[in-house]
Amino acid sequence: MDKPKQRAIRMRPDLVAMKGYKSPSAPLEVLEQELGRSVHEIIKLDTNENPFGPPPKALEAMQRLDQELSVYPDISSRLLRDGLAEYVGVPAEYILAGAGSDDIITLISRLFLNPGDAIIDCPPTFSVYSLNADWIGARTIKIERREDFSIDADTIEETAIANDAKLLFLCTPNNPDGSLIPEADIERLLELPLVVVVDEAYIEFTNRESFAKRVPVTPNLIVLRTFSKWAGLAGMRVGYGVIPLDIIEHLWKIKQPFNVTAASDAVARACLEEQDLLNEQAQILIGEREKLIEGMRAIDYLDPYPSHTNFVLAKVTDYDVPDIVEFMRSQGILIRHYDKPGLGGYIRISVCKPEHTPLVLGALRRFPHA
């Protein structure tokens, strides 16, 4: 048999060389096999999911899906956007729904960036901002956060102007530390000649009003929100952006036609009918967050940071982080650690149900004596 002809395969060398995004965790079915424990015995605290899961009406909406799954979903998610307009407090025409807020980040990057253009990123923060720039061949200019994870607004201003940056991404509360960017800093940075993308994935766990209502009167402000954290829909992938009209009209042109599935749309709309329950659960998680912080402060090798999210970041002293993570894993408790520059000595723990907080703290206290 003749050998197949050699053909030129010309992939972009920068994409071939990049690392890409790697999930820090595994699906529950895989974890069952790896840990030798049932799903009900695993306390999964490594990816900031809502431990309460979707509310009852969301599950009921899933059960009612029959013929809807055999037809294409609404290309513009009209009913969902109408519900979000009431929830967020802006007209529906300012809202674009997506397959998670990651989807909206991709669309924004695609609309604004050419190869070689610059974005401003403030690490440590959500890695998807710079990842999207890499996909396009744009430059990510990193303005590192200070030791307390606050942003350096002076340097951001100088750098953005000097490099003619197109986009500035600000995660507030920030992942991975849970800190809020002062409103005055955001307002100051909105004076820059670029688009400021404010990612409010964890806003429901704060007492701060969303920046979303400012979008209609702020032409360079985009606000990102998600159902993954507050509503317990991480597996359904539903996010949305609140976006000025002059920008959103072009995002409509480049989004995938059916980027929100019929199931995701129905379940997200059901969650909007359960706001009282979801807000009550958020308050429970806020209470458990403070218990977790207080308990971690009493453990001599941990120094937790204040948080406005559903997770807590803690600096580790005297011990190797991978050893702590592996010990917790042996107890059926999954927590997050990082191999990124500047975060190697930290662990991040998602807030759990009240009955699990003592188990998590107890395991952390046992670690040095294991």
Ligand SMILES: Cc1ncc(COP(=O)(O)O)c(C=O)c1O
Given for the second form:
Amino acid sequence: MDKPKQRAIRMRPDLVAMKGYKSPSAPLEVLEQELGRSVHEIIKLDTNENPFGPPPKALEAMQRLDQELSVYPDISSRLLRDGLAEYVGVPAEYILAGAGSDDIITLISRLFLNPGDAIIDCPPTFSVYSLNADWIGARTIKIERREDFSIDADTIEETAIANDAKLLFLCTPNNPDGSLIPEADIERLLELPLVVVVDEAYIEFTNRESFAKRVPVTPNLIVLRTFSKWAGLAGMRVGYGVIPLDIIEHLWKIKQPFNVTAASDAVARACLEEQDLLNEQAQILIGEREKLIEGMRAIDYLDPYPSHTNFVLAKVTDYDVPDIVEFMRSQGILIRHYDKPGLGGYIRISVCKPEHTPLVLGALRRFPHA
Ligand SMILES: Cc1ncc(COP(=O)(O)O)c(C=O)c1O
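Which structure goes with the form predicted together with the ligand, now that we have seen the form predicted on its own?
Shown next: the complete complex, the earlier chain at its head.
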């Protein structure tokens, strides 16, 4: 028989039964120990970070922090949002900053979803959309992508209407394959009676114009962007949403009051002053991405997909993926593999600095003979 105090602990059974998010990678200091190599000898290509790291002005801004650290940050991230307004090309009132775009996904889910409500996502895709639905007890209806990772707009339409879905998450370019959703598909899906969340975490690595400028004239469109990929700030946690006024008004009420730290705010603003350098580095990464794809194509057990991001997904034939990942790890190179249904036979490699691309391709070529 439970003791009375134990009986008082009544957690939600659905959350107790949840698996939760497992980080696909380990922190740098743990990796140093596990691999017996210093950070500088590890080529970390498993979580799509920016290998160039933060730009110089961001590091300087970090060093200048003093009083800012002892007082609470600006609750509305006003200066950051002003800078973003210029960068994105929409007025600051449409922009909400957060602790990564993950934070904005949480806020959107919190605003729209009751337990039992439906969201739609298109797997394989970023897992945080359905994770947030799970936290709320909402349902995720998964409309699988086709073999070439294109979305099935007809089925999305039918399913959204049949289930009265409230949110549709479209990741473009998509993680994990790097494909873009055709603009015509997004436009068509915006006709649905739901809110379409277009996640553009990797937009700076494409030649596609962001959907952000359409937000002020599209009442059911939200665009998500981040500093994690383009600006090398994944560890700092800064992302933002471009959101219609009728929606953003309510998101302000339900965010953690100080969701963007003083350090994140200052460093992100400094990145906005380094746009030329960051864009130059993005161009270098785009060039390396194409070299990586070409090199992988020439390896007979790999079939890489075209990509519009800072990573490349490849189908593996003839060999076991965990063996490849383990071999690469033994060479100090971390790459991503999956235990998700349908993705077991794939590896994903983030694009690296030019000096590392030959090392990565060399290791992949050596693998079968190792
Ligand atoms: C598609 C996509 N959206 C959002 C994120 C999260 O970005 P942030 O670091 O801003 O939370 C990621 C991170 O990998 C991603 O791949």
